[in-house]
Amino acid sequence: MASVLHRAHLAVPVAFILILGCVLPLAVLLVFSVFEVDLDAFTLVPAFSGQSWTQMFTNPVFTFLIGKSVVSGAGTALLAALIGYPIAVSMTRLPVLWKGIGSIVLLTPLYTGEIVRIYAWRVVLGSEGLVNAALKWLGVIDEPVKFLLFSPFTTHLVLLYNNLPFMVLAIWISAELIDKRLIEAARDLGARPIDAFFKVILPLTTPGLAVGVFTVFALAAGDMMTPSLLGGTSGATPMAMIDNLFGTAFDWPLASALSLSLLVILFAFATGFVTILLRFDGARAVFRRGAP
């Protein structure tokens, strides 16, 4: 008792910046959201109106975005899933030397700022960029191909390049927590490396699959410099509504609204990710293991 104390009393920090940084917030954008605002003395109107929810719920604009949003975020999810599973796994196998420059290696791309990476990916590959050049030379095209660039394919290809190493942290942190002699007993016991694989190693990777998944679709469904800046004419994002609607429109209540609205919606759908990704046996098995 006095342990399940103590863990409990480590929380209360936690949860105290938590409600300091996140509901009190979301507690001024609710109120923020009821407001009017007199355009003609630019000021915002404490009033108990749903106009902004109105405006929400009817504007076929705000849910084209929010649907693009979660679309986003779940594409980029599922390839970096795809990508990053067997990179993870790999990484257990190394050396404890080679971990530590391949755990470098990966996270390298993230010591530099959001903004330097996407200039330096409209550097490679814009119509004079390094891979026009390269199938140029290669005598592959005689034209710039166009789509590399300021299109949801490089949009997408930079929120993966991006995501990808939050992916395979989380999945690797997961693997190196596997007991390695119950692979062992499964080959023992006559299981094909496929069959360990799928039977011993997927559902014990469950729950670090799950956190990246939640931690990629929130990045890449959240992002707003790397669509509007790769994107092109695609590159519309409702952060970028909301950043517009905060600052140039001066129309807080509905920028209010659809901030609320978004994060209800992108909650409610990493949520039902993880939750089916946490129903497999294995992740219960782990969540089990680690409880008092």
Given for the second form:
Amino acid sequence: MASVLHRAHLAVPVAFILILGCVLPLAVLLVFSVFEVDLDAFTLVPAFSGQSWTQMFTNPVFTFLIGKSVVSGAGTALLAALIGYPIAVSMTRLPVLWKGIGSIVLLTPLYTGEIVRIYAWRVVLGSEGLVNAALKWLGVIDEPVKFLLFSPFTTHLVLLYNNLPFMVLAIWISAELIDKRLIEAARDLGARPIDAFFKVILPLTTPGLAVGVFTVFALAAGDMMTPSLLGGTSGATPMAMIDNLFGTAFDWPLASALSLSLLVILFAFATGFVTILLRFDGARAVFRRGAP
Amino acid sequence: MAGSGVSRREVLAGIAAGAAAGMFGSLSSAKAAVSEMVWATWDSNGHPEYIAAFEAQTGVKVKLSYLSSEDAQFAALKTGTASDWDMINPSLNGSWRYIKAGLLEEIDMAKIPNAAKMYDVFKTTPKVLDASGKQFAVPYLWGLNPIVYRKDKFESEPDYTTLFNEKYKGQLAMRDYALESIGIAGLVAGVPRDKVFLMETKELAEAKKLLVAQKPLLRTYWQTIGDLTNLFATGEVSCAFSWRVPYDALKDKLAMGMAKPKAGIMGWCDCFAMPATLSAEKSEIGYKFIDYLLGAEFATQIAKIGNYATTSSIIRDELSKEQQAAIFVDDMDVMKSFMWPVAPENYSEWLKIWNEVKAS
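Could the form predicted together with the partner chain be given as well, to go with the form predicted alone?
So here's everything in the complex, that chain up top.
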């Protein structure tokens, strides 16, 4: 019996769950997107209508919101990569005990609930909050700095804070796997530390960087609570609009069309970013060595 | 049933009690058969202390499921995602949608003794009846949605134009809700209060223009009343179209004021209703619960703690003039100047406008 089973069969249950939990709902969304709504009877009417898709492509609000989400996700991923990279690389230099402590510290904020963190940020960044109080006490300002809270700045600061651990962890694991002898060899052959970084460390950590970018982009672009409760009047997101259309407006066809469009566009951008990163020589080298 | 730890003897007693209830029409004996009910309502209507007496009297635990919006409640019922709700909370003006969609169980007013004490305006309202005159909901709580503001930051009492005034940039907030926000913009644009919820495309475009211009003046759009109370408490907002909750919560700590704009006061009235799919034994408990909501204990608790009036006059005469004024029942003529927000037939157009304003 055991001989009939191949290692690849281990993936069957997961594949089954994926199809059931992901592909099927998407198929349902696709079907709903061409239905119509009878608002008098509050029912979905089976049809083959392009009405919601026409609205998707003609109403600039949808394009604006999806574009905003892509820019927000990409910006957060870029900043997280720039800030997270030095943290991840320095973690590889720590003694083992401190590596453990460092990773726990890094993940601690994620153990608190999102709402708790949101209200904590309000306390820190608010008009009468800690930052404004400190600036006032130092004599830097007379009036509270309003843009600290309820602005795009707040949204992106918090998105960065929430998602930074995912970037650092991915790069850190990748950096830990680098054979240290390669760096030593580069230095022995006359490479300056900066050359060793750009020619050895950075290329060999691109797989980790790619995973980090993919994760942070997806999480930041798809966030609804942070922009809605901390972004003030700039906090509109496609996610909130989908929620609104499914719930308040009972416009399931349009909500389905928007959900599918958002999914396709976010997936296309995320895949694009990762494909570009993985085309670098370093990433290819990592994958070749890992091949049997 | 097995998981809830009810013994075989209790189950048999419950069945016997249910049979007795059927034979003699006794409501109290159905007690053992239903151990809990889920009440979907606003967080301000359903504090645990308001319903503690009901739970003690009947032995039925009322589990509270707080609503985020009327529309979300309707959608949840319509799409079947709220199958655990046993008692729901449609608004007086929104009830027609639930009735038309066949989502509610017909209500037999003869089973609600306390209904006799209801104010006439609520007892005789046709808004809870279907076309054939059958009743599907019972109004139980009402009030008004004022402008709440910080008296120390405003020289005179604000009105709706204050919410659009450049002078107060960064101190204002509006609710993230199409019906009320567009309605207020309509009033500011000069639409009379009895026409606001009937606005057509041209008037809606005017309202949209005002709301787009208002957006940079706002600190934020508030999501829940707890969120707005937090915004007042932390000094982020000093004037907002509101519910009275932040006023009551903060009046002892801050110089809070409550303004009732002359252009029109948004009134609200909540109803009790039961989903059409409710079992017979649960609907019997539902009748006891609505009778409790119209009774003296609930009215006293909610007047004292929440500053809300029920639709029943049962405790009115026992209140002092100040207590009556606090819950707006000192002069019942106030009902005549209310606007009752009602989702219009072109509501999807309103929602699109609201989404466009937010994305602008």
